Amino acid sequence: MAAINKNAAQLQATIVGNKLVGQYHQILISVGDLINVCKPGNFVAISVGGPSSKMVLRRAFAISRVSHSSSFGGTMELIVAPFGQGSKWLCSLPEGSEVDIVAPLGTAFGIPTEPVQALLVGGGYGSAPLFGLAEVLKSRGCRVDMLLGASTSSKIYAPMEGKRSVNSLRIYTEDGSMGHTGRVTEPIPELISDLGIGVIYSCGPMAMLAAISAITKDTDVVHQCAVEESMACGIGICMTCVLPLRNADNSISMVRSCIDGPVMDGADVMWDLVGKNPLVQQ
């Protein structure tokens, strides 16, 4: 493993909670002392399907938050959308089931050394890791405002939990079924100006991350985004999650989301070339 994953460990972990929250499953896994090296932005790779499964590749899931309880010790919370075969299998597991995990993986969100005005922007269940991040930022004296967005209300994850985690919360749905009507990126320019935002943390669809990067371009606002690229191995071997990043000399580097990310500086990502071959485009 690369140095970025120096704290990662493989272990058999027990599911101690599996609760349906709207369209998503809130899964709680007992991981013991591993919580001490997990940070907001890290992810976990889980072996899915059971011992006789033909699904040989692990599935990567963002770590929503970690905590300690007297009942279960150190626990890791995941928010899982049961869309694919692997995630559906994981969501079907009852409490007491064991899963093979590797964690923590990937880069984490950078936490300011001094209090700043922070804006958190989440799309769909991509907002889940931002709740734990909000707690860390507020403990450092930061003001934390949050925007949650989705196409419709059923895809907004835990809006009440979001409201409890931050100083202010606005919700945007494209169909107007909850909160304001429109895209979650629409109020960002105004908020940057009115609140003096110093850093934006985002997690959600790639189109949303690209739009935020366009808004923060040529400003002093730092944009840290957790990219959503499919990861087959999660440890930098398979090269399926590469993204084009612009270097200081304007050359292009193809980096791995699982090793160099998932948290990246949005200003460095060449969003117009994501999913394309930069060598052909040049």
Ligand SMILES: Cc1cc2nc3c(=O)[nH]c(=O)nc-3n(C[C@H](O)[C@H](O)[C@H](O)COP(=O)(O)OP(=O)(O)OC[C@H]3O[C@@H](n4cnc5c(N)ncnc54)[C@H](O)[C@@H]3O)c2cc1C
The other form holds:
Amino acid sequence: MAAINKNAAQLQATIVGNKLVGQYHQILISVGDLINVCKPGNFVAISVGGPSSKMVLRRAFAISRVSHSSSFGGTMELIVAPFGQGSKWLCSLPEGSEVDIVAPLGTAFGIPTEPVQALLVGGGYGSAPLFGLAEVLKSRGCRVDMLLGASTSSKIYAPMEGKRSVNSLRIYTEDGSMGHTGRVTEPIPELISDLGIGVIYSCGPMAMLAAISAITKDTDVVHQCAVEESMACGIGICMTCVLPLRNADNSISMVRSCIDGPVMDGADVMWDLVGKNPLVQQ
Amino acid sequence: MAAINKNAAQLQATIVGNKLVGQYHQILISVGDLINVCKPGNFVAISVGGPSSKMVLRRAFAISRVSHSSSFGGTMELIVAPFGQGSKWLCSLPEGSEVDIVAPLGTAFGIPTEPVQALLVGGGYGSAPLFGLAEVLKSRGCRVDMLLGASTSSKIYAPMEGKRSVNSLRIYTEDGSMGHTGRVTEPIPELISDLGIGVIYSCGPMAMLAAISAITKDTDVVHQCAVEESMACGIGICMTCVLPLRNADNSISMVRSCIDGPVMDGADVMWDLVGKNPLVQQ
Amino acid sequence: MSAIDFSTTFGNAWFPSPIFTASGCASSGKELSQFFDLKDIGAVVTKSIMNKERLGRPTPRMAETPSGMLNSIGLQGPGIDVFLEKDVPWLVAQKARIVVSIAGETVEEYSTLARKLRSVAGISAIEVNISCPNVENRGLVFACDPDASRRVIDGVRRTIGGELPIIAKLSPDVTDLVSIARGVVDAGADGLALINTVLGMVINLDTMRPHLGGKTGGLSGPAIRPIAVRAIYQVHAALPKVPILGMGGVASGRDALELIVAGASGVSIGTASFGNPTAIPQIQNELKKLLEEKGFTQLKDAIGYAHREEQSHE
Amino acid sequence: MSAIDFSTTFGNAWFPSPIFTASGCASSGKELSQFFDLKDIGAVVTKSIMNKERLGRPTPRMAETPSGMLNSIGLQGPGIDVFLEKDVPWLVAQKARIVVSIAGETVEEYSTLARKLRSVAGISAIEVNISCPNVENRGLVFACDPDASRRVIDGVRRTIGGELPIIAKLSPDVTDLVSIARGVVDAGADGLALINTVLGMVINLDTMRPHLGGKTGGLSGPAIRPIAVRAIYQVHAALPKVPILGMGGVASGRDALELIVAGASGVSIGTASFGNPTAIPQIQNELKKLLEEKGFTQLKDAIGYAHREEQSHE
Ligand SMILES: Cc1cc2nc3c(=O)[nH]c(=O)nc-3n(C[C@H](O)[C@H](O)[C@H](O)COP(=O)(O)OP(=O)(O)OC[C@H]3O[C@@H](n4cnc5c(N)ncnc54)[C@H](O)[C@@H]3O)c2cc1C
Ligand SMILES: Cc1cc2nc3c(=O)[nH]c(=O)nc-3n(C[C@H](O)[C@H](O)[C@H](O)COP(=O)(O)OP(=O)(O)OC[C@H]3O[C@@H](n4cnc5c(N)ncnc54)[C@H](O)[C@@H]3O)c2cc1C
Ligand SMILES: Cc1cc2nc3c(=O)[nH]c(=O)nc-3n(C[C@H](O)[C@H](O)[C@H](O)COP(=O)(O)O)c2cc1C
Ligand SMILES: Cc1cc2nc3c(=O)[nH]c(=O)nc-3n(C[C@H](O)[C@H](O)[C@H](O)COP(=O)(O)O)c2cc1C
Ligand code: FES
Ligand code: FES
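Take the protein just shown as the form predicted alone and give its structure as the form predicted together with this ligand.
Let's see the whole complex now, leading with the same chain.
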């Protein structure tokens, strides 16, 4: 079992940017030196609703990327979908607002020690952490191809700058409003053989991750996926965010996706047991 | 029993001013034509905390005065003490914020049909509605003297404009930091006889109102007081805000201070029964 | 307005909408009628009335709590005779559906109240409040005792005859809600009202004593909604044929639908009206829209839906 | 830091501060130790442990609710042997005070757990969780049954001997909390933990089914604080000599003081740590300051103050 990210810290941070991109908000938070310990795949947990909020739990967001700007120092970028009351509150904050954050949390995408052919697959805002990851992979000499999918074009997040760090980018929408029509998982089997993919990095809805795991099953392709289970605490103390993992001896462990994840080996996750009673199948 | 103020309406209104005056916030709300039906003594009930608020109840504030400005149309002014979470939230709102209000609510100060000598006594922010009242009384030819009291100078609310509408104004602070040292109720017996006071209008802490009722007991001086009981609804449907009133037949009624008040005849209120079990003494 | 059949029934009583006021949160309707037309909602459930006039508990009678409030009104009211003389005729004139809530200190008082109501025209149903927590002695909360609650309902049923539907209002503050529900249904209740407030307390840290004049009070508002949903779900699972008037923290159409799919045939709105005098018509509109969006053509199909789904899946 | 005597006791166990973690809301302490030093708080109450490894209930295991949350973890854990081997020695090395929470499916399982704990060094007290709502069968919530709860405590008491204080954790979901409390105290509990979560449910309106994998869950957070204060007040009034570990929605020093003046000798912090990993030291500091501001020189004088005031006034 992993322990909580040893770099995690709690701080009051200032929002220095909040821009609408498609259906998402690109939110920039000034976090100072903390950027030096944030890795692609890590997430941040943010208090929502202000001092008289009825929302008692933090919301988790993938750290899309970190950078250093001359005016704000170290900043962290999030891609937030205004979904329910917490994310809508966050998206409504004007620049200059203070938020209480805990970051970086969770595991990071594993970076191969030698150059490999990497395929990055993002669903919806799940593409957010993939661009930062792509930069790192490129700097290590990997070839990086990217597939992004969503139900419709406004849910595709693909920033200009980001595109520069990938060798190819293909977009799939279910309604055909952008790129190819269909699911982002459809071309994967072909791409694996055509490009000689060694590792797939994925982030998006659980069904997408499960589908990719099914594709990579019985292949040599490594599948590192960033999962998204409801989290009450984000720091490993509540046991709400568990996923069933197969152990070496075939027994099941329910591991915390906030500290043993969000990035996990897709081959270990027992996707068909998610949301089922693990005892029943034991 | 009274019914709810027939002019009461619910509306989304814009805050057009928020200024610190001593320890209070002078808050100006644009309410349009509603000002025509607001009378001195009426109050407004405001939702607090925004859409994700854990505060489920409105907060009541005396309408300090209403006016018509060329830029904002009809406006209503409140004097708000940043006390707990609801009032602090209201005081923190920048100009331009929208608030959900219900107004005007409750009874108004009775205006004598003939000119009388009136004494207005305010405690803390209780002075707020008295300046508007003073203007009305002056316009009816009454002589208006005013006493304001508080624990300390920053809790005295006495705006410049307001002072013009009274014949005399005396201030009492318990710590002597402004005006006379002592309680605002101390000079009342002497003033009654010196000035030939016919009616006292009061607004402030319940203890102050009770003390004035004790002074006017067995005199011909009418005591109209604006009470302040905790209110859950402000519109007469919850029965939380009741005060014990003596009926003509000496029996007790528990009347709703939100619709039978806040302005009541001080002689009817059974001050020593407030907060006691009315049955015990029946 | 729309094509959806929004009507609901409790026993032989028919209501054009499932959204009612909650007893004690609308007085007798007059004040709310300034904000909307009472005939446009399902029914007005009046404040629980006792046989004699009652002054209630000392102030302070309320304390706001996180996403909720405590109240300790203690059933203040004018007594049934004044109520029948003044309030019922006024409500009838408004063309409102009327559910009269009654409360007593003894089994006999309930029967007396039922007798006075028996021949009153214009009443759709009686809600029997056997669960008010704001009484001096918790022993007086009939709904905490299976036997006492049965006897109250039995007495009311016998007195009132078979015509007027009886809805028994229960407390969630019990170990075994289902057995209490079963008992009152056996004794003649046509429906159940779930839930009354949850017993709570707030300490005032200035005085360092209980804040409420009555010390304890009843917790209401969104804070208790998960408790209400659970209670409704449990009881509907055990007694699927008994209509439930659900309540507890409903503040939106979404919340109302949650109670309905858990098993409620109607939904009373209490505390939400304190924070927003037009909450009831707003919730009613939101609910109607939601049902339509979800493809329902009649409200009845949504009642208890969470149970039906379950059966087909497991 | 300050002159105030902040210490508290449960039976023969002494704690330098009344602020503890709540069972199940701090795991075994390791994760929180990244945010503050565990030896600086009163005690770490560990997640309820069972005899064998347990995988718990299916996900989703939580739903946020107004000012609260539901959880249905279902006592996931590695089993007592792994726990004693890995977690206890680590906590001892941190110099933390340790309260071990145990849970069983049978009276015998509790005794087995007690036997395994008997000779373990470094444990200050045992919290016996007989009130977890996240079990398949509500009949298994021992604390809903006076007799079953007595038998569990009796078994633990006999096994463990007289040394280690036993704190019995009770559920508020009962008709008569005081009689259950009295029963477990008679059976040998040195203290009581009040309250466990309140049984609740949320329906997911997308799936139209109960949101939690386990259908029902336990409600915690500020929403339930008034219920916790009431439970503590009632039980302290009936059993003034029995120390109470209070919990339920405490998120500030002010809240902690409310539970203390109602009758709690210590206060566990649960859900607040999820929203704020440094909640516990913050609450501890706020409480200390508040007590000083109010002129207390020792915490003990504040315990149950709301009752003492009452006696002198009435
Ligand atoms: C590791 C991780 C990374 C995430 N990254 C992003 C991101 O980059 N961008 C983004 O927009 N969102 C992300 N989410 C989802 C985000 O945390 C919120 O859950 C989502 O914004 C909905 O919250 P809400 O307050 O708007 O909705 P509400 O309906 O108010 O949420 C109620 C509760 O349900 C939980 N919940 C609701 N939807 C989800 C979901 N999809 N996943 C997990 N929990 C959920 C919430 O956390 C909250 O506790 C991530 C979640 C996790 C666990
Ligand atoms: C008729 C009337 C007129 C009022 N006029 C003014 C005014 O002009 N200016 C002003 O600053 N305040 C006024 N108040 C008090 C005001 O309504 C708020 O109660 C006060 O601001 C505290 O609320 P809070 O949210 O800050 O405190 P919180 O502690 O959050 O309040 C919690 C609850 O207690 C109630 N409460 C707390 N203090 C009081 C109090 N003193 N009186 C009644 N209820 C209370 C609140 O309404 C709320 O329901 C008036 C109250 C009433 C009933
Ligand atoms: C101020 C107040 C007074 C109440 N009075 C009564 C009453 O007289 N009779 C009754 O059966 N329920 C009474 N209730 C309970 C409500 O009818 C309802 O069951 C409860 O408040 C939960 O619903 P809510 O959360 O929508 O308020 C009262 C509730 C409040 C808040
Ligand atoms: C996620 C979660 C897990 C819990 N697990 C346990 C447990 O294992 N044993 C136990 O006695 N109580 C457990 N509880 C209950 C808490 O210890 C506490 O009694 C309750 O949450 C009320 O306190 P709070 O409002 O501060 O959270 C759990 C609560 C939560 C929220
Ligand atoms: S979210 Fe609490 S353990 Fe993972
Ligand atoms: S505040 Fe509700 S009746 Fe007066």
